[in-house]
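The chain that follows stands alone, in the form predicted on its own, written as structure tokens.
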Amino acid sequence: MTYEVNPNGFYGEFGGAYIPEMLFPNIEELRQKYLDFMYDSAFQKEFQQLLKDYVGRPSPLYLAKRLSKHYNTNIYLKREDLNHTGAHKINNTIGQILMAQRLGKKRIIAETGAGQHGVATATVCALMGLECIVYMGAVDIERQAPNVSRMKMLGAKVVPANSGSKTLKDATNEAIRDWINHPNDTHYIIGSVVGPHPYPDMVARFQAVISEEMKWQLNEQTGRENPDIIIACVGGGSNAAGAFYHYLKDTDVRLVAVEAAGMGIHSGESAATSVLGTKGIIHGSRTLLMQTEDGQIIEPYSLSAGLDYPGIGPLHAHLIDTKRAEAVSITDAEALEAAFFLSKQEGIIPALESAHAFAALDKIKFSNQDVIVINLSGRGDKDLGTYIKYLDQYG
């Protein structure tokens, strides 16, 4: 079994490239050319340069060890908060940035949920001197203030997508409607593992520095390079795919994604697009995607805006299909549970939608033994607003 990209753009049956004509030049310069780019020695200089110096990498591998202790295990998190910008994000938009330059683009766009890639993207934009435009969800941008003030800031300009359900997937499209109407001098950093080829094996590729560190940093540690069990939160799937990444092939590293349930699997309110999801497309790409029995799109629901989205990355829907991955499902309460548990336990409070990745600790087996990492996706500055509403209720 591969988990490799195949020179289509498909992870088995997922993935390829479903786009309108007139994106057609765009996406096949792109394909054309990233391997290219992302192999040449220069760039690597810079982008690896960028990576220590800019963000701050390597992002720390911390035995968590009141965690461990309450849990009986050994539980390593992967400090991906502690980036430049609070979150893995920034990975992916270095790499991107000096990919558009190269092509020659001097306007970005991006789409963004909880707003971490909106920053990332537009610091990023900042610190090339790239005019920058994010299509943000009007929900999302009610739901996280801070980021949209921090976009602002840095010489963004936010767009509110107020179609559908006004999130993720709706800022998604108002972008792709943009790329198609400035197709020539514009560059769009997709924040996913989502979208056409070769968007989503170009984004794992720039996010696998997160499992490539793991790999040296539990040698360092533990003296071995694999993990029992890795678990990443996934709503299109990026920190989870850097974080599985350099883990694919061995088998003997159990793979949890984990979803967002909302209000519950069935309940109406969700985002679990494992379980409710069927096969279809959506933005480009083949992959599972909650839809209605005529191909209309499911609304998705989570507090974190982040996870907010109907389908998956082509690539996680591959290592789901075939069994490679273990899907897990985390209620709204359960996230907001394990983030307060966490906080007072490590001193650490989480980004929401990494919460989802702490509480699948109470739905999955392990043994005493068992090395377990779990990738702190991002850090919870951002969801201060909501978990304060929950402080009486958690606190």
Contents of the next structure:
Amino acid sequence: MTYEVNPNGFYGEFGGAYIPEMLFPNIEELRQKYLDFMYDSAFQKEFQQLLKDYVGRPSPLYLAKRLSKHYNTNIYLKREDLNHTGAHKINNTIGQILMAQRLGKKRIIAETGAGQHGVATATVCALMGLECIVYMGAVDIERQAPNVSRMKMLGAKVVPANSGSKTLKDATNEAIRDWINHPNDTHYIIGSVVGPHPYPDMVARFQAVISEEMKWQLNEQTGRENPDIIIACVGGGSNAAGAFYHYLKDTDVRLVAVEAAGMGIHSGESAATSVLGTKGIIHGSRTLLMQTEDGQIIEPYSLSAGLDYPGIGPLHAHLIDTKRAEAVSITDAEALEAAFFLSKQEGIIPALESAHAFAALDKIKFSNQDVIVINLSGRGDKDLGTYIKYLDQYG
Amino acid sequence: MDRLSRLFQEKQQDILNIYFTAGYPNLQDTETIIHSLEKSGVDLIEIGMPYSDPMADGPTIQESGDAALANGMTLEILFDQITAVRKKSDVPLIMMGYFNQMMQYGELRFLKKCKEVGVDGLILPDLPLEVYETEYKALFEEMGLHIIFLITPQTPDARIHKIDSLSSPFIYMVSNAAITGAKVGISDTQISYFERIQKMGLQNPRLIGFGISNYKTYRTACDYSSGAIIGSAFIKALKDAGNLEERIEDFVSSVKGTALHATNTTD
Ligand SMILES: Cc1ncc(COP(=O)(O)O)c(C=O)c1O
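What would you give as the form predicted together with the partner chain, now that the form predicted on its own is on the page?
Below is the entire complex, every chain and molecule, led by the chain shown above.
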């Protein structure tokens, strides 16, 4: 079994590039050049330097003692929340802005859900002095207000997406349309392992630094590189792809992908793609997505803006389809409970997305000998507005 | 010979192709719209299958699609409507939609059904050329269905030739780097692109679409190709109040310049 993308952009039967002709020249240029650019030594040097001095990598691997005691096991947290801008998203935007420079692009567009990818994109655009336009669903602009202000302060223009469910899916549609309208000077920094090939593979490679560090950090702390279980939340799947990447072939490591069940998997208000999804095409990629019999994409729901997406990246569709990864679905309530619990147990307020990964501890089986790594994809500052509403209930 | 091939054999100039979204403004308007378009002298009709996430389309077509879906439009209903249309009409019909719609219906079943109800060709903007060639070409040929591919100002020459070999009986020439309905008027850059394509000696005739909205832009498109495709401007016209058939006739005659006031329309 292989978990690598093939030259046509497929992971098993998932992936590809189902794009309108208008996007062909841009996608084709990227496809031909991305690996050469990425593994060019000057690129790698600049990328690694920025990850170290600007992002603050390596991010710590932290043994969460009180949490471990509570669950009677050994839980390590990969602290992506401590990165500059507060989430894993910046690993990818640093890589892609260097890519955009080499492609000679002057104008950067992005979509964002929770606003973390938007902030990370606005940040690297400020760093490089490039114009930045971020598409964000009107609903998300409302519920992730602090990140909207951050993007504006960083000099980005935030454009509301008012179609459909006014969330991440619709912001992505608008970004794609912008790219069609600006084929020459613009690079689209996609924020997750979604979209047409080569995006899923490129974003996964930029995020792979997470598991690359985990290997030596675990070795340092436990004497072995491989944990027994890795848990990560999945919106599109970029933080999970990064946390799984260097362990994909090590089948002794259990991979747990945690998705958002909203009000309940079968409540009609959910984003649990692995259960509710069927094979189809979304945003140029053949993958699992929530859709009607007629192929109309169903509007998803999750309290967490970053997981409120009706599809998953093609790599994850392949991992779940081949049973390499197990999927766990977590409701809004379970995620909130986990967020408040982690805050009090470890003094860490997680992003609502990451809280879903912690809630999975109540759903999966493990032993007291196991070493579990949870990818703490982001910090909860942006979610304070939401958390305050639930302080009385869960606090 | 099929309806679509016959049209292009009989007519090489001033072909007018109108796009509408099925199920808009009302679920049951499909027959009226097609018959009125045909009566007004439209040569070819493109039926849009409304889609939740139409990534190549602008706000006008997207909103009409959302309205059509809210009205309850489905592929099954649309196929029934086309069956009814075909009892009275021989106008060439193309269906336009997104590949996921065909995939979920079942590719073979979808193509069979298109053939059975009397659809002549398909436009599936997100079905890539290479995937078509390796996976679906034989099926389309077996069913006797045309597929029409798009070219844009950015399409490299070699790829245009490849598209020319797979598209039939025409090429959809996107007028500009744009989603549908984006721009008004035709610029000098666009003209030089039209001229460049004209000189390529392609086997297929071209119809120019995207941004064609009135008499003037239609005429310009006709000067550089075999005709034009109008979508968003027509959908906007359907929004206006009044009798649907009359509005359609007024719109088409204003575009063709057969209406009294049309020659004065300069915008
Ligand atoms: C902190 C955090 N975690 C996770 C996600 C989900 O994205 P992905 O699945 O690509 O990691 C987001 C997205 O906004 C996020 O901000």
